[in-house]
Each structure stands twice: as C-alpha cells, then as structure tokens.
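This document opens with one chain alone, in structure tokens, the form predicted on its own.
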Amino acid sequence: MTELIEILTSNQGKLDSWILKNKIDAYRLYDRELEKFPAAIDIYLKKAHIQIYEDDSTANEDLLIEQIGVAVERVLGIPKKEQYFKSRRRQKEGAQYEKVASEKERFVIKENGAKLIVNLKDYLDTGIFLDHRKTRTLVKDEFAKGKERMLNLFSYTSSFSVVAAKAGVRFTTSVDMSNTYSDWSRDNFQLNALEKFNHIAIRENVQVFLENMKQSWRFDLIVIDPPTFSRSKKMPVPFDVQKDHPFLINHCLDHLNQDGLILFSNNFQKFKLNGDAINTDNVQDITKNTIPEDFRNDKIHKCFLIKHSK
C-alpha cells in the first residue's frame, strides 16, 4: 500500500495547478499504474469514484478497498463515506449492465462554462466521461463555433451538447436508446437554462433513428460516440462499432451541411476507421489532441474530425 500512496501522492501533486488554474472539478488521479492495485480513481469535488477491474485473477476484492480506501483518504482526506467504488467485471460480449443502486445521490461539477450533474452511487458510469473532457473544449473553442444546429448520437446525458449550446450552437438534438438518460439530458438542459424547445432529447435506437430520420433535416454539427458493443432488447441486432460504424458515418454525411462536420469518437481499442466503406476521404485523426492531461492511457479513445469530401 506504500506504493500506492507514493503514486497518488505524485499524480496529485503533478496535476494540482493544472486543476487550479483551470478550474477543474473532476478527473483522474490514477488509472491501474500497479498491477496489484487493478483500479481507477476520479476525484469528483470531494468525493472519489473509484472502479475496481475485476477477472479471474485479480485479488481479493474486499482487501482491495479497504487498502485503496486507506490510501485515498490519507493522501485526499477523502472519507469513506465519500468514497464509491464500483466493479468492473470481465463481461461475456454484449452483456448489460449499468444500475448498481437507486439512491438518487446526484450533484452537480462544473466544466467548459456549463453546469452537469453526476451521480456516483447509483450506476457503473457517472454521467459524465471525463476522457472527453478535453474534446468537449475542442467543442467549445472551435467545433461549436457558428454552428446552428448541432446532433448527438448515442448522446448519453447530452454533456457534448450542452455544452455546444453555450457556447452558442440554436438547436441541439439528443439520441440515446435509453429512458433514464434521456430523463437526465432533459435535466442537465434545464439545469442550463436551456430552452427545452430548442435543445430536445429523444429516446430512440439510434441505428432506426437513422433510418427514419426526414432527409430534410440537415445539421451543422454531428457528434457520434457509440459504445464498442452493445445488445439490448429495444434493438433487432447487436451493435458493434467496428463492423456498424460506415452506417453511422455515411448516414450521418447524408445529413450533414456542405460545410458541416462529424465529430466521431469511440473507445474500442482496436479500431481501424473502414475509410473505403466511408463516402468520404476528408476524415483527420485527431486522438493526439483529444486525451486530457490527467489520462495517461493515450489509447482510453480514438476521435477522428470527418467532413464532406473537398
């Protein structure tokens, strides 16, 4: 456990005034640097979140959090009361799960100028994936900028387009398969001020929204970040990133404007972009300047700027 200490005391201390100077609420201090300590820690405020991966060989759990909990609160002062720690267990292809508790513990970090609640407790993800943080700035600072109206695919709590709206993007619309993210967009738009009219979130499987999608409707600005895999009951078959991503893109170039363009992410990593399956040639990998300073697995996304062929 000594080592432990070591490490976080070292990562705390590399990224403290980073964190002041810009303002940060949440982000990674650790992310499985020691093989016996097989965890990622994310500092939200005062408060950790902490994933324990889990296989066959890993250690015994229970040891596993007392040791890491011990750490966190001697080099953080965090209690363990605010410490939450989730498993990460090696799934079967396709396996769901996402709801671990129901205690509604949420609260709200502060990030790109926008307002967006978390909740540590209550499922396996936060409501927030701090790998993009740094891509929702590109957003911000450049992607955003002019644009009218903006959609997000497979949008999660809708974090990209809320803070596309602020940073002055009229129209945003949101798609994720599922009810209670989309509850939560709606939520993070009110808690911005936005106009629900104008910043709508819409429950729907993303591939038949696609598909059924007006061909009048057209966007400036396209955000795609699928998971690697999925399998639910409300799709007809499996999704799989590197054998569905052509559908996504060139769907989405169908209602791209001329001098829109796609930002698509997604976290499988081994993924090769099928560029002879795209009905374009203008994609630029821009990875290098997505992952934050507070991530030193260069590999956590891939992000690739896609645009109508010149």
Ligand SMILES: C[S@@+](CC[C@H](N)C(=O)[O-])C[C@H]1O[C@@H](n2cnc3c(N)ncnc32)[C@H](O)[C@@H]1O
Contents of the next structure:
Amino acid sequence: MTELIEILTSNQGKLDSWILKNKIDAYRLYDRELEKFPAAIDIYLKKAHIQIYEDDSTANEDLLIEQIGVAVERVLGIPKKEQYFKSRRRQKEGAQYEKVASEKERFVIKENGAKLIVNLKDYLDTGIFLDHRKTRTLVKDEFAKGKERMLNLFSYTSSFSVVAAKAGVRFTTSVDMSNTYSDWSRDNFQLNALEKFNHIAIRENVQVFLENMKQSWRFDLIVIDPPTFSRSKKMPVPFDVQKDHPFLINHCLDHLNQDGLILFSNNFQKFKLNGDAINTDNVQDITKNTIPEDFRNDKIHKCFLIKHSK
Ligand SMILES: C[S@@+](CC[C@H](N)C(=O)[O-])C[C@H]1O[C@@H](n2cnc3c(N)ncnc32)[C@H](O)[C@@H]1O
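Since the structure above is the form predicted on its own, I would like to see how the form predicted in complex with the named molecule looks, so please show that one next.
What follows is the whole complex; the chain from before opens it.
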C-alpha cells in the first residue's frame, strides 16, 4: 500500500498547479499504474469515484477496496463516505451502462464554462467522460465557432451539446437510446438556461434515427461518439463500431453542410478507420490533441475530424 500512497501523492503533486490554474473540478488521479491495484481513481470536487477492473484473477476485492480507500483518505483527505466504488468487469458486452443503485445523489461540476450534473452512485458511469475534457475544450474554442446547427449522436448526457451551445451554436439535436440519459440531457440543458425548443434530446437508436432523418436536414457540426459495442432489446442487430462506422459517417456526410465538420470518436483500442468505405478523403486523426493532461493512457480514445472532400 505504501507504493500506492506514493504514486497517488506524486500524481496529485504533478497535477496540483494545472488543477488550480484551470479550475478543474473533476480529474483522473490514478489509472492502473500498479498491477496490484487495477483501478482508476477519479476525483470529483471532494469525492472519489473508484472503478476496480475485475477479471478472474482479481485478488480479494474487499481487501483492494479497503486498501485503496485508506490510501485515498490518507493522500487526499477524502473520507470513506465520500468514496464511491464500482466494479468494472473487463469487456462484458453491453453491461457498461447498467444501473447499480438508485439514490439520485446528483451534484454539479463546472467545466468549459458549462455546468454538468454528475452522479457517482447510481450508474457505472458518472454523467461525464473525463477523457473528453480536452475534446470539449476544442469544441468550445474551435469546432463550434460560427456554427448554427449541431447533431450529437450517442450523446449520453449531452455534455458536447451543452458546451457547443454555450459557445454559440443555436440549435442542437442530441440522440441517445437511453431514456435516462435523454432526461439527464434535458436537465443539463435546463441547468445551463438553454432554450428547450432549440436544444432537444431524442431517445432513439442512432441507426434508426439516421435512416429516418428528413432528407433536407443539414448540420454544421456533427459529433459521433459511439460505444465500441452495444446490444439492446430496442435494436434488431447489435452495434459494432469497427463494422458500422462507415454507415454512421457516410449518413452524416449526407447531412453535413459544405463547410461543416464531423467529430468522430470512439474508445476501441484496436480501432482502424476504414478509409476506403468512407465517402470523403478529408479525414484528420486529431487523437494526440485530445488526450487530457491527467490521462497517462493515450489509447483512451481515438478522435478524427472529417470534412467533405476538398
Ligand atoms: C460512449 S457514450 C457517449 C459519450 C458522450 N458522447 C459524451 O461525451 O458524454 C455512448 C452512449 O451511446 C448510447 N448508445 C449505445 N448504443 C446506441 C444506439 N444504437 N443508439 C443510440 N444511442 C446508443 C449509450 O446509451 C451511451 O449513452
């Protein structure tokens, strides 16, 4: 445990001035640096969200929780009652969005000029993906500039839409298959005083949404951030990002204004963009510019900027 305490202390020391300078409310402190402690530790204000990456070889999980809990309290002064532990089974298809409790312990963090509701207790994920903090900054500072209409696919709680709207995008449409996350998106819009007729959340399977979208609909900015794999009763066939990304991107190109841009991202570590199947040659891999300071794993996501061919 001494080793864990040392690494938490050192990581926190390296991040301290960045946190202060950038007024960071939520950040990743630790990401499986020690084999004995297969966990990711994220700090949200004065609370800790701790995901244990379980597999069949994970040693005594209760002991792991006890030791990590003590280390987090020792280094950050965050007491046990403000530590939220989750078990994350490796690659269990379709399980990543399961509900784990229902106590509705929500609070608000600030990021990129937006207020975002988080919940460390009820779901495996918290309401915000921290690995996309820098991507959201790019949306705010560059991609949303001068844009009027945005489409956000697989929007989750719609943090990309909120940030874009705060940066001046007038109309946003956010699509997610989950009722819970669509409601959460609407709460985020309301919290940020975004007009509800201009910023809408639609609960729908993205594949169905794209196939039924009115021919005339056009967008200036489209964000596509799908899961690696998803399966649900609401979908006739499972979604697989490696197989299905050309379908998504080509449909979006059909609805993208001439000067518009698509931001396409995913978390599949072995992902290869199928350039031959995509109807443009104007694709830029911007992954390097989107890995935040607090993420030491630069394979956390892949990110591409896609435009119409020149
Ligand atoms: C990786 S998360 C998106 C994260 C989000 N872009 C963000 O930055 O906060 C994937 C989301 O896709 C949704 N989802 C999965 N399969 C879907 C589908 N076929 N159609 C619509 N939404 C889907 C899940 O409910 C989840 O909210």
